[in-house]
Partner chain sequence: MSDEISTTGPPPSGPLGGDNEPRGNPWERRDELGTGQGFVEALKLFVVSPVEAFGQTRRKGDYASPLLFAIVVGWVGVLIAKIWETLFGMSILSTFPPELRDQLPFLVGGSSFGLVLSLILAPVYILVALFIWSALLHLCLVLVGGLKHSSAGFEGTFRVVSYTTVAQLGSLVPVLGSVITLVWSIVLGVIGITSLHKSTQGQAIAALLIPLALCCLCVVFFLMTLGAGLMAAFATQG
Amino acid sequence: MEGSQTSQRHLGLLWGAVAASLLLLATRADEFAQTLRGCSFKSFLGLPCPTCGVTRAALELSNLDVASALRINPLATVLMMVLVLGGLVAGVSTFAGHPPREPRWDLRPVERLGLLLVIVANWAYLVANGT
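Take the sequence just shown and give its structure alone, in the form predicted in complex with its partner chain.
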């Protein structure tokens, strides 16, 4: 029981630290992005890969332009916002004595299928949008 509470506290603090680090690194996002190469999948096949636009969406988010980020890659934008905002909430609530609890991870097949469909739908959007 004690170990479980320690784990929850650590998770809250770790997630909070990651979110804070990402906010700090966001100030240097433009410089970091220049060191990255373009997507070879897209340059070779002419189609975006499922993760295309993540860097550009992150750059837009670092400039607080959520709408543009959502247009580039909706799923990645939502996940990045959950990562950062969720991390800040988790960190603060852990300090307040309420560490985050893990959800149930063993999803039913229909739930897993739903998750997969969300990923495929996002990829279809990237292809249609020419991201």
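If you superpose the two forms and keep the largest set of C-alpha atoms that fall within 1.5 Å, you have the rigid core. Model, not experiment: these values are computed from the prediction. Residue numbers count along the first chain shown, from 1. What changes on going to the form predicted on its own:
- Annotation: Cα of residue 101 displaced by less than 2 Å between these two forms, core superposition.
Can you give me the structure for the form predicted on its own, which would complement the form predicted in complex with its partner chain we have just seen?
Keep in mind that what follows is only the chain, not its partners or any molecules around it.
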């Protein structure tokens, strides 16, 4: 049991540190974005890749424009917000003595199908909107 609690504590502290680092790096996001190139998948095939717009969505989030980020890539925006907000909660709750539980990775077939459908629906949105 002690190993599990230590592992959960490490998870909470790591997740919290990542979230805090992302918030600090967000202040430099515009400078970093200028060094990036466009999507190779989109330039080669003419269609957005399943992750197209993630960088632009992250830039909009760094400027606190959630609505624009959601228009660019809804799934990535939600996941980034969960990463940062969840990490901050996990870090604080770990310091308060309540670390997060480790995630389970053994998804049932219906959960896998649901996850796949969410990813495909997001990609369809990107293709429809020419992201």
